[in-house]
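Have a look below at one chain only, the form predicted alone, in structure tokens format.
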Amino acid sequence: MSAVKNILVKELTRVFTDKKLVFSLFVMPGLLIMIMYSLMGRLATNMVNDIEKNIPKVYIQNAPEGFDELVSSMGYEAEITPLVLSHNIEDIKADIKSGDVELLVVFEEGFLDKIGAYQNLGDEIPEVKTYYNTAEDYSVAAREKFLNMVLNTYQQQLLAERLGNIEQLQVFYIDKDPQSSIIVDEEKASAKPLSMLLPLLINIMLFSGAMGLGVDAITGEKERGTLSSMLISPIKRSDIVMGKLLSLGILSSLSAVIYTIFTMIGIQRLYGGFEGDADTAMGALGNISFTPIEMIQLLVLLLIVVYLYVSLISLVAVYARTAKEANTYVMPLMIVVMLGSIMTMFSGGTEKGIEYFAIPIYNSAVSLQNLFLGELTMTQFGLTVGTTAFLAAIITVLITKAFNSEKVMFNA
């Protein structure tokens, strides 16, 4: 047990006595994270102002009579010009197509005169047709408002001058106050968005650090020849293979645990740019709550996975004669730890069987979704915990077998 505390203090003094792999690995990493995502927050709040402070250029042609005081009443902005035989509706929707005009709103002719003289079903309903453009962000909210303010408003002020009582059309109400009538559980509500997001960005977070630190501590050691003078010495090299195992999961947790502070701080600017409103995302993480077993649970989940990304990159690392070979055999296992979170995120709300909790990856991703939620129950946690340790162990053993291999170790 000495030799692997004393590998173990040699490792994490390695790492924390060099300044510039300190920040490397943990400070730069989480700084770029919580950049990318305060980016996109601002980038996101940009685009919205931009989109609601922006004049729209809309064309109206065979306007009815009254119908231009109706806007003007609504409070609906944008530069309106009435169609006329000089336009050609042909160029207008040319521009709408290449964004220099947003809207083209267009009534038949004798469109109040084909409302008033309806009568039975089946008389002519004229229509009013919108031209914009999909692919325009100005085009798309211009049209919407309209509709809206004012399409919308006029409509009823028909039915109104028609019917004189529009409540007639009106036979019951569905949900009229409809707040009354939701029922939620608050806190469950609250995690569900971040429980979608979270088991992904652990993980990532989890074998990136893993990542980092097992190629550098195995194949780095084994090109800079540093590996070789302590095989040769009298430690067991299954003490070796403990002590870096062990040293590489402490400094995964350490690194995972800074690049989800950091990410939190990104996320939570990111949403308040979509949201205007900077506490959305806090607000729903703080509003998670675990019992104690569920923190222990937490923590659990948390260890036995970065021991097992730990063992799987430390496998690949010790084969690989070269560190760029190591970290291009790496990025496979990368993606499948991504696929494994992501599939979580589309699952919608179908229940797992139990068969689930026994797919090593997968698993974790599913068992932190539901501890989230508070719904992961002792059989799912304990299958989870068990087929991950498990598969962790028969790594640690292959990993002990290579080190035992003069062939692996010294690239023979």
Second form
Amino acid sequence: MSAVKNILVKELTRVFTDKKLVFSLFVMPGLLIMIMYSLMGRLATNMVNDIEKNIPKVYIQNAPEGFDELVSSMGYEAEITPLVLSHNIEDIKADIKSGDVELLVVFEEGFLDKIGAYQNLGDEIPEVKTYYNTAEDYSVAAREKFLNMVLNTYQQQLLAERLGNIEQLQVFYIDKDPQSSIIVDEEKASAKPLSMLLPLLINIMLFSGAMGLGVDAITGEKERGTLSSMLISPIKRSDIVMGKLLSLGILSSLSAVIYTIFTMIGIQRLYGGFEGDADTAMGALGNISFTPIEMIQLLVLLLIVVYLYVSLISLVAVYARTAKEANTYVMPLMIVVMLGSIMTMFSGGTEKGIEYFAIPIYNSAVSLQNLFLGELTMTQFGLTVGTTAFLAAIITVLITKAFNSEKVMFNA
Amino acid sequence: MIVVNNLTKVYKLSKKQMMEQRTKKNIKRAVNELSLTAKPGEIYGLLGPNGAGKTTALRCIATLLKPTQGDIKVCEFDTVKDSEKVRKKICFLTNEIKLDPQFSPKYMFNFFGKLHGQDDKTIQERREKLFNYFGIKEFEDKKIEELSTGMKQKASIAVSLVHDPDVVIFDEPTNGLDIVTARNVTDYLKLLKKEGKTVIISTHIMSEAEKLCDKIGIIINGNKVIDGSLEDILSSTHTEDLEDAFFELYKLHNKEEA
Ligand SMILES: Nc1ncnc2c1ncn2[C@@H]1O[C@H](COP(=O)(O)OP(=O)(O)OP(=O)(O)O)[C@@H](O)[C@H]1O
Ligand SMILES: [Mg+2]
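If the structure you just shared is the form predicted alone, then what does the corresponding form predicted together with its partner chain look like?
Following is the full complex, with the preceding chain placed first.
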């Protein structure tokens, strides 16, 4: 046991006395994550602001009498060019396609006359046709605004003229005050989006933390010839393996914590862009409140996941001859881990059969998700921990076997 | 005491290695039916050209490789069945095994002392003694990556001796050392011999083997072609010195092989 402790202490010392390693393992990825989210936030707000500021070019063909006044009285901001009915609109369509013009609105010939002449079912109903470009954000926004602000109002106006009393159309109201209709457990509702994201984040953070460290601590040591110096010591190979796994576990948990903190700061910046939402995002985090049992469950889940990832990576690392080779082999593993947790994002909310909790990697992500939603049952928790621990233990045995193999250790 | 009995070590070659060594065989017989005995209070020298199988034989003795055939006993313990007990008794120095470059010689010494289950006081005493002897004191706190080849070699030797092993296995111990330090090391080996330790080394340096070794074994292409004291070898090859004897044997046995 003391051999395990000695190796553990040495491994930790090795990492923490190396400023470059500390920087590249903990500080830099954290900063990168934060900067990335902040940038995304800034870009997103810029885009929203930009669209709001943009004054669209709109062509209106055959506008009925009085329509101009309506448009300006509704405060629809646009550079409007009226067109006569005979104008060939093909060139304008081309401009819309190329993004030079945002919107073309065409009123049918005799628009108001047809409306005025309407009497009975089956009489002709005229059309307003819009042309816009779904690939252009400006165009989509211009059309949507035009529909909501101008056309809807215009339609209401004409209806009122026809019927006199427009309330005749309203058989009943649905939810006059939508806010008062919502009955929800605030805690769960705000935890919902986060419960989708967090398992993915945690999984990726844990894995990527363990990845760099594991490859360096095992394949790197093998390459440098420092691992064999331990192999000629009178200690059990399993002690070396335990010492390595423990130190890797501690280090990757630490890096996961650091990454997660930076991510949170980054997300705050991201939402910060959309004024006010920052509080909601952080508030949601605060709203995830745990009972003591749930806290213990979270801790156990995280530890067991770290153990699994560290052992998986170590197994790959011990078989690889060079660090480069190891990194190549680890990538597919990383993809599996990411897929496992991304799947939970899309299947969130639906009840899952107990058998799902026997699938390693996936089960830990689902369990984390349920835990954040306050819905994790003891059976699900137990099965997840059990299968994960079992798999990790098997892998540990395999690693020890590899440490005993001269083929693996000395390429002999 | 080291007893090597009929040791054969075969490496399986990968496709790449076969290409590199320009061979069609997918195995390499690095050591072939080698037997030797190294006794306490004696220095045994393994002599042989590059690729003869010296390092391979020493790695087998040091428990890092398992014999393909035959067996090895170190202090009565089998290197396969009782490898952990063997590792308690031995130290092994070879240039593929290195000290962690990020640590100082002092840290490494303490670390391996602890791995050998020694208490702090013993470790400190051993360190004082060995670091003084090999002149490591001045750079004991420097990182190993900042040391010169010779300094590294000295540090490796001192660290390997931390647990005062009964059996000393040194693969080319004076490799990369200046004459003064090399003499330092060979003198220490003589000291160990006087203390009744079993010492086995490999070397290319004839003068070193002549002066240092009580018993010399010459390996060519994995086969031991002769072993005995210097006098035995000289008389049976009818030569004046070890270098001549070596060339005689080399001509004879390398031809046979081809
Ligand atoms: N891991 C390995 N896989 C395949 N072949 C190997 C391996 N290690 C050594 N060999 C081969 O075994 C033979 C003996 O090698 P060894 O290192 O034991 O020689 P040596 O006597 O120590 O040589 P040197 O004086 O150059 O150190 C060589 O032909 C070498 O190519
Ligand atoms: Mg060699």
